[in-house]
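There is one chain below, alone, in structure tokens, taken in the form predicted alone.
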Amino acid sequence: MALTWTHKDRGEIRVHENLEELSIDLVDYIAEISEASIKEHGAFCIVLSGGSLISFMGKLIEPPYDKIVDWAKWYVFWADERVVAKSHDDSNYKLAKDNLLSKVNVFPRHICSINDTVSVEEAATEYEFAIRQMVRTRTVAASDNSDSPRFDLILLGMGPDGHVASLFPNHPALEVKDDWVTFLTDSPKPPPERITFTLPVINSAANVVVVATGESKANAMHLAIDDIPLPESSLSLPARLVHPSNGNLIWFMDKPAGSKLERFKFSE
């Protein structure tokens, strides 16, 4: 059973016994937010990331979720994308398509992915334009207190360095405020060319989930959640900057990733 508590500033923390429990809890949460969003405004606008996150969502294609989720009302976006061909193994789109989207009844026209035939700068511009059009037509809600879209749920992974989406420590992309989507040509992780949502977009979501597993994430998780001064500037740990202005923040992790959290160590 997960150890769960709420931090006064950093949202709800869920430390799971194992990856199976984490996956079940995550999928339950996604299905719950999907149902609530569709009841409220007729659609569910979900933002995916790459990496192991997609594998944790795998139970969505199994009973009972495959039958109770209203896939026709889903609109799918990506928090970041590697600017490679959609058939390339580095593509977040390919990862999600192969392991999730091709196995459920999400309408292809509801899947908002990048143009993989243009430059990284053009891909970012076109992606932002497409989302702005969807906000204009009210397919995606607009934030009440910022010039940003208000996605129903943004799902983020976190790296050992504390990066989320393609927002890396001390990178200029962290300071972009006026654009919804920005681009990198010098990603610290390959491939170097990427597009990413900016922090104002992430922090305007109704719900943000950060998923991290494994002992290699433990120190970054500690720095992102616990009440400690950061060793350098706040830009040194992007996960610490995830702070929805008018939404919910939930951290899903396994025991190794949560092993350095002060509350978890105290509970052991």
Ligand code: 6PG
Given for the second form:
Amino acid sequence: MALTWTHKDRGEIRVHENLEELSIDLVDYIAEISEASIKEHGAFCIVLSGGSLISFMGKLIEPPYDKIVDWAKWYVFWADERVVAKSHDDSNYKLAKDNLLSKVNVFPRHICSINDTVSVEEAATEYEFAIRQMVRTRTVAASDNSDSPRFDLILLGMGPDGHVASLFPNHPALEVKDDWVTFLTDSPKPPPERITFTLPVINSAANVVVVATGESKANAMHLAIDDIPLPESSLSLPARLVHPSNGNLIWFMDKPAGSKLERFKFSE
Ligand code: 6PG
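Please move on to the form predicted together with 6-phosphogluconic acid, as the form predicted alone is already shown.
Following is the full complex, with the preceding chain placed first.
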């Protein structure tokens, strides 16, 4: 059984017994938000990330989810992308396509990925333009209180350094406020060229999920969630800056990733 609680301003925390339990809870949650979003505005705008997240979504292609999810209403985006060819093993698009999107009935025209034939700067500009068009036509909702899209669900992984999307600690991309998508040519984690949603876009979503597993994430999880005086360097811990202004935030983790959380330590 998962240990679940709500932190007064860091959202809901779900510490799972094992990866199987986490995976089932995650796909149940995705299916629930998909259904609610389609009921509310006729579409489900979901934002993916790279890393192990996609493997935790694997059960979506199995019964009952494969049949109960209304795939035709899905619109798929990425919170970040490595600017490499879409056929390259580093591509987040390829990861999701091979393991999820090619196995369900999402319309190819509903998949909004980067142009991999242009420069990293152009890729960011074109990707933002495509999303702006979809906000204009109301496929993607607009935020009521900021100049940002309001995605139904943004799924993020988290690195051991606390990075989310391609927003890395102390990187200038964290400061970008006026663009929805920005680019990096110096990512501390290879490959160096990436595009990423900016914090205002992440924080304007209706629902944001951070999934992190393994002991290597425990310290970043503690710094991202617990009420502790943060050392100067943690002030720009990206995961700590995820804070939807008018939406829900849920942290899905396994016990090793949650092992340094104050609440978890006392409950063991
Ligand atoms: C990247 C990865 C990265 C990943 C996190 C969490 O672009 O380099 O996608 O951002 O999402 O490091 O990855 P894991 O869940 O696999 O640890």
